[in-house]
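First comes one chain, alone, set out as structure tokens in the form predicted alone.
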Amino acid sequence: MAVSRRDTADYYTLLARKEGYPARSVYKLKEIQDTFSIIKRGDIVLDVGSAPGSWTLFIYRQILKGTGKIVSVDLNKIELTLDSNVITFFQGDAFSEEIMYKLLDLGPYDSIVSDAAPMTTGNRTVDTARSEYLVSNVIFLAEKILKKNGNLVLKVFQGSSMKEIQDKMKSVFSKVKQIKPKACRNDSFEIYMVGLNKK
């Protein structure tokens, strides 16, 4: 049986293990942060779709460094020891009425980041449609609870609705950028949209 490249530990997987992060995706956020400076010390940050916790942990360790606040939400539990003075974690659907009220209470936010991805089927059309649904909900959240001049980062599966997503982002943010970080696997069709300076 052939071994998939995804079953073998690549450079970023090994580096994540060495540096104590639960997933290699941390280096995607690091490159986005290095490029766009989306989060500043003292910010209040919302991490949507945060499990297994690499982005939350990176923001806590490398950017906020004990300042500001992180609100982290995912359907799955994060298996990390979290500093409750800085990090608040909610397990559940970020777009449900129950969780939405909790997020509103702790906002508004300086930045929203989302590496959320749907359960994939292997069918690109289905997976892209599911991704678009998630993306639309994250943008809706940003419209409601992101501060003026705030920033948004979200993951998109490239597909037929890319222009519509970009146009929607442009209606909310002064600048919209696309980036495919080096840590993305070569066979992945994910890309990250960055909204800068909410109108």
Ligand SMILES: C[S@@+](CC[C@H](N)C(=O)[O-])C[C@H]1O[C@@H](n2cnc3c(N)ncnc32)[C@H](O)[C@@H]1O
Given for the second form:
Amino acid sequence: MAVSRRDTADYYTLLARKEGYPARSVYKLKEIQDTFSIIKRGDIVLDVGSAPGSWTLFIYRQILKGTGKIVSVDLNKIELTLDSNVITFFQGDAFSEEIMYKLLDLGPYDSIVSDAAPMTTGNRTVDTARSEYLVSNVIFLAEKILKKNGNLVLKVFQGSSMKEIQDKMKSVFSKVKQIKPKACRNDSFEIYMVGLNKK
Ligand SMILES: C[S@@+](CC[C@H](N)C(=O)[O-])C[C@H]1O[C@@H](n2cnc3c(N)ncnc32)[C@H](O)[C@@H]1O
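Right, and the form predicted in complex with the named molecule of this protein, after the form predicted alone?
To see the whole picture, the full complex is given below, headed by that same chain.
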């Protein structure tokens, strides 16, 4: 029997619980990593919008496995017991001057992943505009603190600025791809843009 995305949503929630991840969104990053191999062992990785922490935990457990470093930042606290040899967490606005200096200090990064999303209001125009603000800031960060040949994963709420975002990504990266992982909810208008090999 075919499984709908709504059925798979329950499946991913249960799987996350079973595997000890605080959020089902971990399976979005897993599919992106399986498809594009954006992070490799030993990398220095920046995770923007990381709470409650499933992407950070996946990168730590499944990819870096004790090598490299993860710098993780969110407005909210992360729900993990952190291995401070590998993971540094900052609570705050990733794009404030104070946090940007801290991120800069610990970089440059081999890869940046951003699942950052605004609080949604249900009004698609407002939500998309807020997402675009985050997207443009993450691309700005990538221009400043991502290494040459580094990779970026970016959550985008699809809206009228898709073409501008894509063009901007193409000016920064050699290859730009889009992916909607199976773990995305059916009614969500999020997709992920992947920038490979920063120029
Ligand atoms: C979908 S959640 C991330 C889930 C996370 N990837 C995980 O798997 O556990 C989106 C996060 O983006 C964060 N966020 C939104 N704007 C931010 C900002 N300006 N700075 C830091 N984090 C931000 C929110 O606080 C929220 O926790």
